[in-house]
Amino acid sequence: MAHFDPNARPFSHKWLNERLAIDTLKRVLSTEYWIPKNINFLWAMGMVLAATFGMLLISGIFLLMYYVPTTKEAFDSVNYTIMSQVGYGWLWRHIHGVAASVVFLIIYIHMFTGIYYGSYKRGREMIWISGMLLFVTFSAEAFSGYMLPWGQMSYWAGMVITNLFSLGSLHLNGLVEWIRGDYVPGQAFLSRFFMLHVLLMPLIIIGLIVLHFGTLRIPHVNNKDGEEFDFEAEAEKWKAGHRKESKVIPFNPVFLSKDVFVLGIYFMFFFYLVFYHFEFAMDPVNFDPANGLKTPPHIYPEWYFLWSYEILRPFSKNVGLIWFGFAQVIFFLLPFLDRSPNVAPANRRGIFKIWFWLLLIDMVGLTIMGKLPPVDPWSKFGTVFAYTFIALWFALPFITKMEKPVGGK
């Protein structure tokens, strides 16, 4: 039971510590949260992702001050008011646009790092599942934000994506109209996605980030060798001064200082894009105002959705929707489809190493094909990549079940 000092000054460290257990929280989540030594810079991607989300929040608040969420004024508020009339409005928009795109690059690096090193196995399933929930929520946040400039691609991408909810031959058009608030995207549609983007999705993301960091606390994070050791015993070595012999380091300040170094390198890359190559995050078709009577010749989503979009295209409407849904769900099931007992990097796991690189190459191929028009020969390549993606996931349980224990004969 906490001992309360009646003489403690209000809001002093002692006064707050008695009520909020600040020292205990610092010890549990910071100074005595132990990280394996045998990791590399890829373990800093979580912190890079959190910092990028912070940039999105800050820039989004500044943009929100001048954005007008109406179909008549949204386009001009983004492309004229913010870009031309507001001091440094162009900078905040560039930061927001670049961060919205780069955040998915970091997510995919983080995701494939976890797959390569088996960081979803042996008690770490909830780390993976909470991370995939973050991926889905970030995707919903990105899609809702893409609607807000109310340009041509905003309108037509919104039309195409919401049509998926009709579920093909089930013709659930009433559900589509309910989502849009009308028969076609209009004011109700824009208002709903504005609310999702600026309020609901950010709140869910913040909650999931807390959950994700919580799942990382117990069990401890994985390492690049998949080695399991007694964290308490290794921590005692560190505390006793035997730091070279210890296999762990404290999160704060040692590991955190390494994260800060990686963040410094990352922000140089980030602001280089903001000032010199921001156009990669700005679809040129979206600089035309939304027009429901003029369909763009080739409608496609942002680059980070292209791989799943390409899985939809080669098939008939109903079959395509089934495989599209498959692609959205299958990553959640990875900890249960991988039947191998090994927690080791892919380069030590035999056939799984081939499976990993094939999956990575296949998703890059799907992304490239998704941006190209659905004509030969690109449509044939896209079909091959789509079938390969499906086949790889069906093969995974059989490949991993036959896998020999690492170090075994």
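Positions refer to the first chain, counted from 1. Take the two forms, superpose them, and find the largest set of C-alpha atoms that agree within 1.5 Å; that set is the rigid core. Just so we're clear, the structure is a prediction, and the values are computed from it rather than from any experiment. First, how it differs from the form predicted in complex with its partner chain.
After superposition on the rigid core, the Cα of N17 moves by 2 Å or more between these two forms.
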Contents of the next structure:
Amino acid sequence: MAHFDPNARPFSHKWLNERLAIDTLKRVLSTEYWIPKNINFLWAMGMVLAATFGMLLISGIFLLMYYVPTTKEAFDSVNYTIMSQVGYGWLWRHIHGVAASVVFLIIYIHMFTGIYYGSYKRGREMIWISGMLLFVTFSAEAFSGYMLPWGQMSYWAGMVITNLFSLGSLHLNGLVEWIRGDYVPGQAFLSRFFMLHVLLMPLIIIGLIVLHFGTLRIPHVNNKDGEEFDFEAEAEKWKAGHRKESKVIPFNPVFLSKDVFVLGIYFMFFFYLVFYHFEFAMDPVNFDPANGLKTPPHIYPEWYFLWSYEILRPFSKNVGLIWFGFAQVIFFLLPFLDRSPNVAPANRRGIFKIWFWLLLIDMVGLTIMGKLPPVDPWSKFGTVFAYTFIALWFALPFITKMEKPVGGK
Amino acid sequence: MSNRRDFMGMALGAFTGLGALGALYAAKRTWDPLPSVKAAGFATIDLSNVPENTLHVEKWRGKPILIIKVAKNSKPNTAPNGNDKNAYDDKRLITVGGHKFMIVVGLCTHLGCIPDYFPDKHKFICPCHGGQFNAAGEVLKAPPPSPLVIPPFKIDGTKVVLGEEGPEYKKLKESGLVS
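What would the structure be for the form predicted in complex with its partner chain, given that what you showed me was the form predicted alone?
First the chain shown before, then all remaining chains and molecules of the complex.
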């Protein structure tokens, strides 16, 4: 039976502690959550992502107050009401647009950091998988949000992406019409994607962020050398005052103060974009209202989807769809396709080092080709990059199987 | 005791499962196109004033309908897949009032972009992924896997009614030419 001191002052520390165990919560969640010392600024990307998600949420709340989700009014509610009538409406829109784009840049940095340091195996598989689920839900959130201004690119991206669900020669047109609620994207489509964007997807994302944090708890964060050590023993050293000898630091306040420093630098870059270069996140084509009878001359997704979109293009419809599906799921399987027990930075892992840099260069190549019109020589380069992407993933189990053990430091 | 608990557990599970299935079905039905959307599915188009070898665009069920009065010589200038026959002889054309017309849904069969027509080249080129079609809607260059789709139609003098299956459409359908 819990003990409640009848003399405790309401809302005093003691009073709250008896009711909510705030001391225990603080200890477990922050002051005694241990992070390795041997890390660099790339370990701050998780907090950078959390903060960017916060920016999206806050700016989204303000946009939601004036946005009208109808095919007749959506375009004007964004481009006229929010942009020129609502006081500081432009600020929320530019924060929302820039953050939606930059969040993917940070996600990719966060992902490739994990791949480079092998932070997806030896107990960290669930961190990787929950992170990939976040990547997928962020993609769905970005896509559904892109529909809302109801411009030309919104409409035609909606048309092209929903058509993918006919699954090529299976001709599942019924499924496509079911997703749209109409023969073409229209009011039903806009309303349901509005619902997904402002309610269902954010709920799922918040749940997955909690899961992602949870998956870190037992295996702990990786370090620059992939070194495995006893966190409990190192934590005892810290608590005993041997802070120099200990290999760990507490999340709060030590790690968080490093995070806040990186966040400071990041937000300078972020607000520079918001105030001076927001146009990179605002496609000019989407400043024409949606028109179902006129395709824009060249349809392309936002930059962060280009690499997987480019994998569709070189192939015939069915084959393209198969490889597109492959590209969407293959990253989930990384912890199981990497057959090497080594948890070490890629530069100590022999052929894997080459694999890592090839994958990175290949995905940048796919991204650039995806933006260019589908004519030679670009489509030829795109084909080569697409085949290379597929070949790299098929090669991964073999090159990691052959890998020699590397000792951690 | 444990048997009784098992039974209660299974009964609860079964009823909850039934309820979940029902809710899923309701959710599925909620996302179906509304009856008003389904019902507004007809369009009548008069073809008597359509000029030759010029793209004429109409709208049916929210989709663009591409119409070309095909000229006698409509051979595409190039055909990367070798299909360079004269579109005028194509069996997919629809004869209305003594003239041959291509009437298709104007969405590329690859991913649904609207192909652009180039009258001097006698071909369509899709802006999204570079697919090409001749003036009868047949594929000249991948990625589109199949010709442009012919919508259900009924001929009425010099007019066509889209959304209704006339005898000419049924004939095309039997020969497998509509999609």
